[in-house]
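Taking the form predicted on its own, here's one chain by itself in C-alpha cells.
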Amino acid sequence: MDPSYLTGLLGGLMIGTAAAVLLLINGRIMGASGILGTVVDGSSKGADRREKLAFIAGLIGAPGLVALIFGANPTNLTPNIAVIIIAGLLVGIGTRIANGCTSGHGVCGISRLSLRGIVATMFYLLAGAITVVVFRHLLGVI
C-alpha cells in the first residue's frame, strides 16, 4: 500500500480521535472554524480562550512537528500565491455562511447524525468538485 495512504489513515484516525475526546470530555464540537473565530473576535475569554489557543497551536505545530521528524510529504499545492489567497478568502467566507467547517459539520456532524452537517458536507464536495472542474480543467490555473 503506497504510504501517502497510510499517513492519511492515520491523520483520519487522529481527528477522529481528537473530536470524539472534545465530545466527551467538554461536551463540545470540534469545529475549527468556530474556536478560531471566538478566538479572533474576542468571545472567548480566561480558561476557555487558553484552551482554545491551545487547540489552535496543535492544529498548526503537529503537522510541522511531524514533517520535521518524518519529512514532508509532496503535496500538489500551486505555485501560484494569488490562488492561494483568493482560495482561502473564500473558504473562510464559505465556513461562516456554513456556520461552521469540514471538522465541525464533515466530522462532528456526520458522526452524530447530523441533517445539518450532511447536508453541509454534501454541498462542500459538491463546490470542491465544481471548483476543480472550473479552475483546472476549464480555465488551467490550478
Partner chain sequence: MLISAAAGALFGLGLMVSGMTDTARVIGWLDIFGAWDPTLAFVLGGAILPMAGAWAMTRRLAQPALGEAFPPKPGVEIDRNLAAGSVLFGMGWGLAGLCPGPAMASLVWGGTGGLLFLLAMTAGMVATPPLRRLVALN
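Could the form predicted together with the partner chain be given as well, to go with the form predicted on its own?
What follows is just the one chain, with no partners and no other molecules.
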C-alpha cells in the first residue's frame, strides 16, 4: 500500500480527534471557515472571539513550529498569481455563503449524518472535480 494512505489515515485521525476534543469539552463545532470568517468579519465578540483566536494561533503555530524545526513538505501551490487570488476569493466567499467548508460540513457534518453537510460536500467535491477537468485537462492553466 502507498505509505501516503497511512499518513493520510493518521493525519485524518488527528483531525477527527481535534474536532472531538472541541465538541466534547467546549461544545463547539470545529469549522475552519466559520472560525476564521466570524473573527475577521467582526461578528464574533468577547470570549467567543478569544476562543477562536486561540484556535487559530494553535492551527498556524503548531505546524509552523514543526516546519521550522523539522521542515515540511512543500505546498506545491501554483505560481500563477491570478489563479491564487481568484481561488482565494472563491474559497472565502463560497465557504461563508455555504456556512461551512471541508472541516465543518465535511468532517463534523458527515460524521453526525447531517443532510446539509452531506449535500454541501457533494456539491464542493463535484465542483472541484469539474474545475480540475476544465482548468487542467481542457485549458491547461493548472
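All figures in this text were calculated on a predicted structure; none of them were measured in a lab. Numbering follows the first chain given and starts at 1. For clarity, a rigid core is taken as the largest C-alpha set superposing within 1.5 Å between two forms.
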### Query
Rigid core fitted, then: does Ser44 show a CA shift of 2 angstroms or greater between the two forms?
yes
### Message
Checking Val83 here: with the core superposed, does its CA move 2 Å or more between the two forms?
### Response
no
### Query
Would you say Ile110 moves its Cα by 2 Å or more between the two forms, aligning on the core?
no
